[in-house]
Each structure stands twice: as C-alpha cells, then as structure tokens.
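In the block that follows, a single chain appears as structure tokens, in the form predicted alone.
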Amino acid sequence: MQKIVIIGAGIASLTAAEALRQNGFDGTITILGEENTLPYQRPPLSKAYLTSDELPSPTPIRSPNFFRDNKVEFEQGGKVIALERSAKQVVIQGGRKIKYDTLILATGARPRPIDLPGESAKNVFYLRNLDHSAALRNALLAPECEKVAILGAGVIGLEVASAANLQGKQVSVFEANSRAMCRVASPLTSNFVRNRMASAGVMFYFNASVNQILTEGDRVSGIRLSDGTTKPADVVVIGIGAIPNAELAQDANLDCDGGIIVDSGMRSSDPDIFAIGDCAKAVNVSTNTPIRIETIHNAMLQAQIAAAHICGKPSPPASPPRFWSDLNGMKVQCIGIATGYDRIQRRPTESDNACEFWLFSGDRMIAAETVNLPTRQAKLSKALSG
C-alpha cells in the first residue's frame, strides 16, 4: 500500500490529504505536525485573537472528524529534523523514522528575525503561531502598555496596528521602504489604507531605517532610528517579512533559491518530494515566472495541485493569487500580482469609504485591489482569470 507523508499541519497539508481522498488515493496518509495542538487558522492571529475580551480558543482549521473521516493518521507534536531520500524516510526528533513512498512538504515560513541591539529584550514580539499571539495579547493588555512600535508596513504589521489601536494604544509603524504594503499592493490602495489607518490615530514613520531597540532592564523602553531620533515604546513588534522553512530541503539536496523550487505539478528536484504552500517557490500563472506567495489561496491551491498530479488526475484550473486582510473596519483584498503594470485605473464606487482600483499592463488587466467591496472579489477573479 502507497504511503503518502505530509510535513507541516496548516491549510496546505490539510487540503492536500483531502484532495488526494477526492482524487481517489487509497493508501496511507500521514501529516506530522510540530505543534502540540490540532491545525489551526493562522489569520486570526494578528486580528481578533488580540483583541478579544477573553483569550480565544484556536479555530481549527477542520474538525477533529476530518481526520477520521478521511482516514488520516496525525501526529503533532514531533519535529523532523532529516530527510533520507535514498531510504525514502523521514526522521523525527529523537531518532524515530518514517517511511514514505510520496512526501509533501507543507512546512511553511517563520518571521524574518532583526539584528539589533536589545532584540532580545522582554516585549519584543514577531508573529507566527498560537504561542507567539497569546505572549502579544497578554503584552497589549497589560495596563502598563500605553504606547506600540511595530517595525514593518507590511500586512502582518498592519494588522497588528490595528488591532493595538482598537485597544487605545499609541501606535507609531516604521517602515524602510517609502509607503505601506510596498510588496502586495499598488500605491493608491496602500496610500489609501494609510490615510484611513492615519486618521484614526495610527502615526507613520516611512524611508525610517531603526538600528537599536532600547532597554531599561530587561524590557524594551523604545527604538532608535538611524538619524539618532528615539521614540518610546511599551511593546514593539517586528513584522519585516517571512523566511521559508527549507532547511530540510536544502539539506537534503534539493534545488533550492529563497524557497523549494517546484514544477507546475509541484514536484521538487527529487520526483518523489513534493512542497506546497509558504515553502515552495513556483511559477505563477501571474507573473510566468517562480515567486513565492504567501496566501491560504495559493497554499490550498498548490495543495491541490499536487495531489492531483499524484493521483494522475488534472489538475485544477489555473486562478490569479488574492490576499485579504482586515484593517480598522476595512477589508483589503487583492486579486492578481500588483508588479509589472504601467497604468492604475480608479473605478467609480458609491461610498468614499470604499476604492477599487484595476491594475494593466498595456491592455491587459493584471491585478484588481478592492476596499470595503467583498462582493466584488467574485467577479474581478473571472475578469482576471479570462
């Protein structure tokens, strides 16, 4: 009987197992999770599990049923450390190892660390799992904390702004590149995010490069930037983007280049291996060339892809890559790649607290990015999938 094991336990292992039960695979399926808890939805990390009233419990990403009712053995709570192509076995922490005759890395991605003095210091936070978002609530709601440096404009700072000024809490965002979400969206939309974040008391610090974090004691009392200016803060949360878990890959010899490189299948160097989700590096129908996309859609996507092509079967039909994000009451969604466009056209909407903004190369629509219009994201995806 084939055996199938997946290494990681978020949406892309789990909507790989589940796609290779509706693709008709019989054999065994085995997800390795390193966590000691269920799967879990990572997105209300940075949203609501930080501002609720009362810790939150993890919303699991299926219910316990689904692994039954697929029949899929998972174990949590054990880290793989090598990878043994010639065997064709993975090895656990602690020396136990597992055969495979297919494997799936689903490992992910973890937060960019900063080299800075006092980067260690108490209350100074990145964001990746359940550990991390508790240890931040707890930060935020603690009566001392009145002010919050959040290093990076990118959508996980963001979010966490956010939610901090939700709180009442004096939030400045420093940001070495010239605007917000320089990598994920066009000018208009970030600008137009920052205005409304502004206006509700969210201060912006851009082309500002920190070179220390300050301490008295243990914990952080503030940074300083480059130009010598310091600014107080009670919690600082690094948010300067994601580095892709690899290094078993790369230490098994599998090509890789800032992620696993995969095929249109998502096959790796070694035909055997297959790598989905945060991890893997591929190329997009978007952009034609190999990009790694950090989405829940491009991870249940790729996760379906792949289980297609070990099945033998199609694959699904080739869709545009979205994000979304909530932000002070607003719902950011991008369908597409905002890169390589040379025009921005505004559509009209009916509220100005709403903006739709569609991105061309030439004549080509390339990317669409929508404010407070959900409804919208349906027929923009078509648009751009013509």
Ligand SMILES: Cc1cc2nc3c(=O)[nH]c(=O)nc-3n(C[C@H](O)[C@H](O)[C@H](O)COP(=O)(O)OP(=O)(O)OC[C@H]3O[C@@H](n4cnc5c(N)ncnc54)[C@H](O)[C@@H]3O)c2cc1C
Contents of the next structure:
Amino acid sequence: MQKIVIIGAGIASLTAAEALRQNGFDGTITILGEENTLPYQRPPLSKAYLTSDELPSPTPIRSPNFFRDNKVEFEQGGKVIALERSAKQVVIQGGRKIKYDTLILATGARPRPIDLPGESAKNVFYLRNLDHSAALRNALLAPECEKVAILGAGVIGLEVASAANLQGKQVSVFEANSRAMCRVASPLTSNFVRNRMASAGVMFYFNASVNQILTEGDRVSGIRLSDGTTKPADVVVIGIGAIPNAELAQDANLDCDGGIIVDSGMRSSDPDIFAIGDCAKAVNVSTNTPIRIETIHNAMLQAQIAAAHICGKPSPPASPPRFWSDLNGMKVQCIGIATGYDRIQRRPTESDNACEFWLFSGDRMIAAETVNLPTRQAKLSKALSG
Ligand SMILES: Cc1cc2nc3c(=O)[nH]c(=O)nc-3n(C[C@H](O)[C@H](O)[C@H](O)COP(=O)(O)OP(=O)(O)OC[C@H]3O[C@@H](n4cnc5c(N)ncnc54)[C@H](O)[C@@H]3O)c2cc1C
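What would the structure be for the form predicted in complex with this ligand, rather than the form predicted alone?
What follows is the whole complex; the chain from before opens it.
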C-alpha cells in the first residue's frame, strides 16, 4: 500500500490530505505536526483573539472527526528533525523513523527575527502561533499597558495595531519603508488604510529604523530609532515578515532559495517530495518568477495542486492569489499581486469609507484591491482569472 507522509499540520497539510482522498488516493496518509494541539486557523490570532474578553479557544481547521473520516493518522507534538532521502524516511525527535513513498513538506514559516539588543525582554512579542497570541492578548489587556510600539507596518503589524487601538491603547507603528503594507498592496490602498487608522489614533513613523529595544530591569520600556530618538512603550510587537521553515529541505540538499523550490505541480527537486504553503516557492498565475506567498488561499490551492499531481488527476483551475485583512473596522481585500503594474485606476464607490483600485500592466489588469467592498471580490476574481 502506498504511503504518503505530510510534515506540518496547518491549513496546507490538512487540505492536501483531504484533496488526496477526494482524488481517490487509498493508501495511508500520516500527518506529523510539531505543535501540541489540533490544527487551528492562524488568521484570528492577530484579529478577534486579541480583543476578545475571554481567552479564546483555537478555531479548528477541520472538525475533530476529520482524521477518522478521512482515514488520516495524525501525530501531534512530533517534530521531524531530518529527511533521509535515500532510505525514503523521516526522523522524528527522539529517533523514531517513518517510511514514505511520497513526502509532502507543509512546514509553514516563522517570524523573521529582528536581532536587536533588548529583543528578549519581557513584553516583546512575535506573533505566529496560539501561545504567542495568548501571551500578547494578556499583555495588551493588562491595565499597566498604555503604550504599544509595533515594529513593521505589514499586514500583521497593522492588525495588532488595530486591535490595540480598539482597546484604547496609544499605538505607534514604526516602518523602515516609506509606506504601510508595501509588500502586498499598492500605495493608494496603503494610504487609504493608513489615513483611516491614523484618524482613529494610530501614529505612524515611516522611514524609521529601530536600532534598540530599551529595557528597565527585565521588561521592555521603549525603542530607540537610528536618529537617536527614543519612544516609550509598555509592549513591543515585532512584525517584520516571515522566513520559511525550509531547513529540513536544505539539509537534505533539495533546491532551496528563500523557500523550497517547486515546479508547477508543487514537486521539489526530488520527484518523491512535494512542498506546499508558506514554505514553498513556486511560479503562480500572477508571476513569471518563483515567489513565496503567505496566504490561506495560496496554501489551500497549492495543496490541491500537489494532491492532483500525486494522484495523476487534472490540476484545479488557476486562481490569482488573494488575501484579506480586518483593520479598524475596514475589510481590506487584494486579488493578484501588486507588483509590475504601470497604472492604477480608482473605481467609483458609493461611500467614502470604501475604495476600489485596479492595477494594470499595459492593457492587462493584474490586480485589484478593495476596502469595505466584500461583495466585489467574486466579480474581480473572475475578471482577473481571465
Ligand atoms: C497571525 C497571523 C494572521 C494571518 N492572517 C491571515 C489572513 O487574514 N489572511 C490570509 O490569507 N492569511 C493570513 N495569515 C497567513 C496564513 O495563516 C498562512 O499563509 C497559512 O497559515 C500557511 O499555512 P501552512 O500550512 O503553509 O503553514 P502553517 O500554518 O505555518 O503550518 C505549518 C505547521 O508545520 C509545523 N512544522 C514546522 N516544521 C515542522 C517539523 N519539522 N515537524 C513537524 N511540524 C512542523 C508548524 O509548527 C506548523 O504547525 C496569517 C498568519 C498569521 C501568523
């Protein structure tokens, strides 16, 4: 009987297992996840969790019956520490080995460390998992927390800024670039979002390079900018991007370059090993060069593509990347990749609280961004899928 092993137990992993069964795979499927919990959704960790009155329970990715219903063996708390490609087996911490015929790497990503003095002080947070979110929530809710400094104006930084602002904290966002969300949205959308968050009280500092996290005793007390300015803070949150968990692949000599390199079927440089989700670097419908995309949509789509290829079935239809964010009551949604455009068209909207931008390269629309227009998404997605 064929045996598929999946390393990682996030949305990419569970979607792959489900899609393998839907495509008729009847061998064994084993998921190995290092976290000591049933697989949970990450998006709420930087949104509703941070503002909820009671410590929230994780939102499961699938119902508890998922593993039984899909005949999937799930081992939680089992970190894979090595791939032995010649023997076609993985090694779990403690030394146990598990054989595979096909291996799927769905190991995700982790926060990019800032590597500054003071980084390990109390009340300095990164945000990737449930424990991070619970600890940050408790720190934000503590009565002594008045000032919050966010390092990085990417999506996660802005979501934390929004949550802290809604709790009445004084929030300052420090960004090395000249604008917010610069990796994922056009300047027009980032300005729209920045202006509304600023009018809600969030303070933004752009072209601001933080070079020290200040401490008093073992606690954080503020940050210092490269021009020598200091800003007080009771809580500091670092949101400067993520790096792929690609070390297993690298150590096993798979092709990696800022992510595990895969072809259009999500196959790595070893034909028996696939990589999907945040850890994988692939060409997609919106780019001609390989790119790593950190979204739920991408993780699910790549999982479905890999499962189809493993089962010799047609790939699911191409679909442009997309993500959403909830910021100070705004629903921000982007389809396509906001890069390589030469023209942006602002579309008319009925309300000043909403906006819609179309991004073009020559005559071709390559991306669309909306704020507070959730019903536009289906139409825009269709337009961009060609
Ligand atoms: C706070 C936060 C908010 C987000 N909000 C949004 C949003 O609003 N919209 C959106 O589209 N996307 C959002 N994202 C991104 C989205 O959650 C990710 O793109 C998605 O979770 C990627 O899924 P994945 O399965 O590839 O990786 P992950 O979800 O990271 O899962 C990988 C799993 O593999 C495990 N693992 C790693 N190495 C090993 C090993 N050696 N052995 C065993 N297990 C291992 C990890 O512990 C982890 O549990 C958010 C992410 C975060 C962190």
